[in-house]
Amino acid sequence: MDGKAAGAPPDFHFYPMDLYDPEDRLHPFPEGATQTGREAYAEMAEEASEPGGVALGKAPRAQEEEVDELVHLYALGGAGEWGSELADGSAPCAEVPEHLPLGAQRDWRGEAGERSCPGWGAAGPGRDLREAYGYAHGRASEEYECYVIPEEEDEDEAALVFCVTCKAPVRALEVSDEHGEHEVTALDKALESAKDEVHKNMFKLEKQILEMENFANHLEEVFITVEENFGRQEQNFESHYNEILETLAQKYEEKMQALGEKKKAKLEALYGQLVGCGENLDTCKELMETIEEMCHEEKVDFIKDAVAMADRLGKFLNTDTDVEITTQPDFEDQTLDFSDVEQLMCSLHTLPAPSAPVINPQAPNSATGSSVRVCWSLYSDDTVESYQLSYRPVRDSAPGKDQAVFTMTVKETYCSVTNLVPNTQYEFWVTAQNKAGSSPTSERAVYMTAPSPPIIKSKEIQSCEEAALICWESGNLNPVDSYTVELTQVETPEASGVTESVVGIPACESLVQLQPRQSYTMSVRALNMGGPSARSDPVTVHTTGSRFPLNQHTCHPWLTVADDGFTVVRSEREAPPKEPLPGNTRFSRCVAIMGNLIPVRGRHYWEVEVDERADYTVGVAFDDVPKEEDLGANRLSWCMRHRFASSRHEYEFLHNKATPGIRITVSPRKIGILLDYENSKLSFFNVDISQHLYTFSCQLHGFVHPCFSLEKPGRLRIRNGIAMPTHVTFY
């Protein structure tokens, strides 16, 4: 298609709409027109059984033009088909409802198809406007091919809210009837306390996660060890038995050597004593043939051979013979002495000394103002039920005179020691002990506290709205490595902790760089090897207009500051000055005090407050400017002079004794001053009535302090930390 359908007026344009979006759909029919076909039949029925006879066409004419109307609007062609159809009334056609329910659909698709329109049946002019439908949507019925819009849901009727009692989400129209007692709230609501109570449990579930895998890594480092341990152990007995066995090898070895060699003894006696008998047996035989020989000789001979034969026998009978046995058989019973072995098997029930502990080197930040954690370690055959530790202070003490010494009992090779002095360097020592007794001492070590918190000076703040300088004591009395400024916004309630750190700073003050016109909370810590130091009480910076405090060291002995810090005050009574040390830095001849200004370039503005007939002098100075001359008497002051004599006031605007002529009219009861660093300019003002007064160029070399001089008694009083005017803003 090309956008314009047949038969469609020349000046009307066909757009494809969808059917289904309820707020931009084209609406073909009247809202108060739609009906079902049940609603529609009868109404026509009723039409028909009026008075008067009136059909169902009652008004052909209104009939055909809303039917034109129709086909010129879906482009169906002329008025020759459907026209005629509708206009004569022989085919009422039930019009398309915009919402139905789902039952009431069916209906009207039933009587559609029971009337069987010409126009929405299977063939027809109206064919192609329900194929359209049907490929644009899908949504074609093939039982009546009529086109089905769906339902949309209510709203009101879709809306949910949240049952607590019944921990469930329930329709709005329910909560009268089921839910009419119970405890009900919005459906957000319920939801996002739902999801913070799953955070909660989801956070508990981690912490508890965590928990458990500490405790699963801690008993499997249990395991290691104790298979560690028993490997020790196996080695130990297995050494232990090993020696044993050797020696009881070495005794067997030593007693079967012993014994042998009495063997041999008892032998080699008993061998002795035998051939002994037998050379007797021998001599004994030879006597008795010699003797029965005799006995078979002639007589003579006989008497001759028995003489001899009788001193022979008789000497052989005169010898003992030893027919005792020297040797006994039996060995005696062998004692073994199983001393050393008992020793050795006592060895295995025995622990030994353990060796000196190695105690660590202090760790970084493990340390307070009153307590520092000493670890040590131990070789891992040892076995150890104690440790003693002991400590003392590492001091310059006189000669001969021991610190005292601490010792504490542990069980674990670590020990938090407390109740120490802030920043001071403790020695510590450890041994180690068990039943066999005490090891050798550990080497020395040396421990640090941390420092004391410092304590800022609260009424030495400069400011101004770029930077602060901020000034504090130490606290410690010893050195400390480096101090550290903390800093957070006043105005950022969202900010909990530390917004802003300035680290390593190595002396007593510090210029931290901040925004204009904000309030900021300052504390400083104080470090060494040991760790910070808690944080010292907190002050309140402004970085509205410059602050500034009054230089005590540059104050004449005539003049006092008031107690608030800002009033400068000179009384009647005057005493003569003291002459000033070489060097000294306090004023002498010119009754006058300085302000410490923030060295900081820029534009600095405050003001004074003066009495009308007072004799004062106020401006800037350098730091060097030489205190025994007025202000304004040399090249390093610029100031304003008023001098009241008679009833006039007379000012001069004072640079190294020159002064322009200038008059002024009306006299200045608060006077403010800007100094200018970028446009090397001072300015003086009067503030009651705006009014420039007067404007030095200066060379500023260096930067310059405010100064204030009463030549009469009198006071001043100071107002600085405040914001510059806008008439000011111009100079």
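Each form is matched to the other, and the largest set of C-alpha atoms that superpose within 1.5 Å is called the rigid core. Residue numbers count along the first chain shown, from 1. These numbers were taken from a predicted model, which means no experiment stands behind them. What changes on going to the form predicted together with its partner chain:
Relative to the superposed rigid core, residue 529 undergoes a CA displacement smaller than 2 Å between the two forms.
The two forms, fitted on the rigid core, differ between the two forms by less than 2 Å at the CA of residue 611.
Core-superposed comparison between the two forms: the Cα of residue 268 travels 2 Å or more.
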The other form holds:
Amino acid sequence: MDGKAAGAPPDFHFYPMDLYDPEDRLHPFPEGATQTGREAYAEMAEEASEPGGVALGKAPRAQEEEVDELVHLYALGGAGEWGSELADGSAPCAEVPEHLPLGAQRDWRGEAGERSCPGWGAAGPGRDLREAYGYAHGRASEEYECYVIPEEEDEDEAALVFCVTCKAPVRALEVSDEHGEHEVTALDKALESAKDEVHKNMFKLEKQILEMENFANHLEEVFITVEENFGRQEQNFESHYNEILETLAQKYEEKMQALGEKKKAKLEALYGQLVGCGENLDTCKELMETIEEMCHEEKVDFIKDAVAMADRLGKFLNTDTDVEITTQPDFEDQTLDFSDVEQLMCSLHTLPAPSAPVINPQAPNSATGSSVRVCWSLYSDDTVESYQLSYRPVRDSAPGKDQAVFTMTVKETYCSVTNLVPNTQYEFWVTAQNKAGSSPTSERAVYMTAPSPPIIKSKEIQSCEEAALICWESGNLNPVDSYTVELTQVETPEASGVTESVVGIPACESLVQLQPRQSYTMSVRALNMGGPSARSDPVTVHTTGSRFPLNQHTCHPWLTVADDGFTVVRSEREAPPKEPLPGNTRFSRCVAIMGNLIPVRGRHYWEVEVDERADYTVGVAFDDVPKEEDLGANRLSWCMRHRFASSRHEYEFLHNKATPGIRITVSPRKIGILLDYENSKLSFFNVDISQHLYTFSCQLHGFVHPCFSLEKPGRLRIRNGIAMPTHVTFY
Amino acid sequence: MALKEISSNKCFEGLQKVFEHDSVELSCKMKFGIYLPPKAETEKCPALYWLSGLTCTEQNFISKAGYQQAASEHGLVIIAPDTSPRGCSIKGEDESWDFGTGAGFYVDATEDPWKTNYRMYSYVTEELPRLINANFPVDPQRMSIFGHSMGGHGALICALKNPGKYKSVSAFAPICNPVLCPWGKKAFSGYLGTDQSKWKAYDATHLVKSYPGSQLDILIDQGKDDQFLTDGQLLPDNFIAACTEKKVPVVFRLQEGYDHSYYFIATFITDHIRHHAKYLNA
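Beyond the form predicted on its own, can we have the form predicted together with its partner chain?
Then the entire complex follows, led off by the chain already shown.
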């Protein structure tokens, strides 16, 4: 078993590994194993060594032992060992130089005695190694049955160096003559380098071992695969064959039966004829007898009977006697119809048609608004040349209507189907094709396209320092499963912040908790079975101050809101007063409008710019404040009212029609309003001079909204999103 | 000037003390109450001066007004001097409760026998702040003033006569227009003589009309059931009208059901302290 592995390093030979006898594997660091050659050596060595003595401290002895080491190293057991190898097929092992410390010479030798390298099964590598190192001190040839040590002992007095050229240790004295032009190094160095070489080879051997082991494993797997493939083919063949056999058997039976019946028919016919014949015969015989009897009768009777008989005979003989055999004894040639068997036989050596593929359920998040990725699998080893994918939209309408079916042919087991309608269910089914034909269709799977993205109502965002309320239009005609809001803090243009998602939102609005005095980018996705829609157009939300849109549904007909969404105008011209509609959300008496303040308890601050000469009312009110009353005239509203009459400014702070007596000398142009749910307070300020005007203590059991009214034509401008000024924080 | 501590009581983690000293302006021993909030232990605090009304001493405010909690929370040092010089043995000083002892009217008298001792204006605006600044952890740049009735008048005139000295001013039922009310007429004629032009220098309504200074933010609370209001002693409307004219910001609150007493003061003292804190702690 001396083989060369392809691709093995040139100085390293392939060692054959028996797959099924792992115990014979090489142990690169053999310890505790024995080798006959070594034992031989050991015996010799022990003879030569000092029993119990350590070489340390004895210079000449040390040197000799060093030499012995070297010899051992290079010869890897020496000449005698080769011989023994060849004999028992064991090979030397690479010594581990660490096992050769000078000081532990004796130990090493002892170990050597125990060491062996089984499993090589070849003297070849060993021999090659030996040749590589070139040295078998003295006489390294097969002639020697044992390692020859005594020669080294003879040379213990001589200094030794190592000739690299000859790859042999030589006496220093000899250098000049034989090795004068050769490269010579000290023995020590040579020893070192030799040890290194051995190390390297050890390493290579290890690697080789690993590779071989892997290869062996791989082969095992291939074995198994072959078995499996064989098994499959066998089964396939068997089933086909059985089919054929059954068909044949069946045909045989049928044919036999048919023949049998034919035979029966023939026989019956013949039998019938026979019976007829018999009867005829009987009659004939009877007649004959009668005639014979007649002949023996008296003449008169004879003539009477004869006439009768003649009649009878005449009649009888006139009837045809059919002596033709109606039934042929031969059976027709049967044309045996084996065409179907032939077909079966033919299909034996062709591929079977594939079995039905299995269509996968829709993978999550694999759909877009206009496409789905349909996947299926083939759970058999059938050869498939292509697949045919068919689909049609699922509709709730009556099944009688035929929906248009689309079909496409693909080679892979997946297909991205595009040009679909968002938020719609489609039914898919697939068949596999090969030369033998088409598989049965798979089960039908329903895939759904993702929805269209929603559209955020950016003008209706409500926010405060701790939260924001956004609402949106679905963007889809049909319902979706839920919505997801995604928000990112806008820090710097480069930094991409963490995106927070709020999932499972059932309705088209969401109240999201946020950090104060930040900016956020928010967008919404719609979600259905097919996955999420694309992101909606984003909106930016700033959590500075409170922001609220004005609620047009509450707007008195005489008020208009300018395009900026925050200027409220009562024009000079007034429409005739309308009858208040019952249940209306609009103010009908008070020319007012309310805002939609985010329903978050906390502190909210906003400002109103007013005309000094305008008559206005600003404050807060509950949703259900009676719209046919004035603001402040009931318990559901608190407000500050300004009237300018006869050059006098009058201020009232109204709740439930009551106001404290307040005089304000400097008429505010910008009113700051602080709504404090926590402390149940509503405060008003003259922003320009940081003057506190008045604070209501109000029980706020629910959520209130800012309200604004103009008692006379004029305008007011609302300012939102303002952080609370310092002076306000005192309240 | 040597300060003698008369009393000290811990209150809302701060200290309510009373000191006595020899006043140079008033040539007599004067007491004052001073509240030191807990914050004063570690840093200088703003100072808020309270001027009491007729018949009061340094004791009324510190024991009845209930201001210590708000002062403690806002970290304000509150100083409450007496309302007039005491024990000066001036003839007639104890004859009426609204003139002489306990009725200094925060003027510097020019008439005998009052002119030596009755120099409450200088005491309040000069001597006392210097004394306080030198002996207590107060920030000399942050000072405000308020008071009740006669003290309200005092606060208003001190602020109006010293633009920029006080960061804010407020008053409870102040005598707004003394030259036109009985109290004012009696006091001014006694302290200042008959020259009414000298009176106007101590009349808030008049002072506002020529007030040149920076914005003041004035808070005035007035009990609606205050008999002195009905008696025409206080005359806030005149003051308000003048402020409206001059665009001096005032918020004047007419408090339903309240009278002239310390119960009224106690009800709204927190609002006033917050009003001052807004400017002193800004």
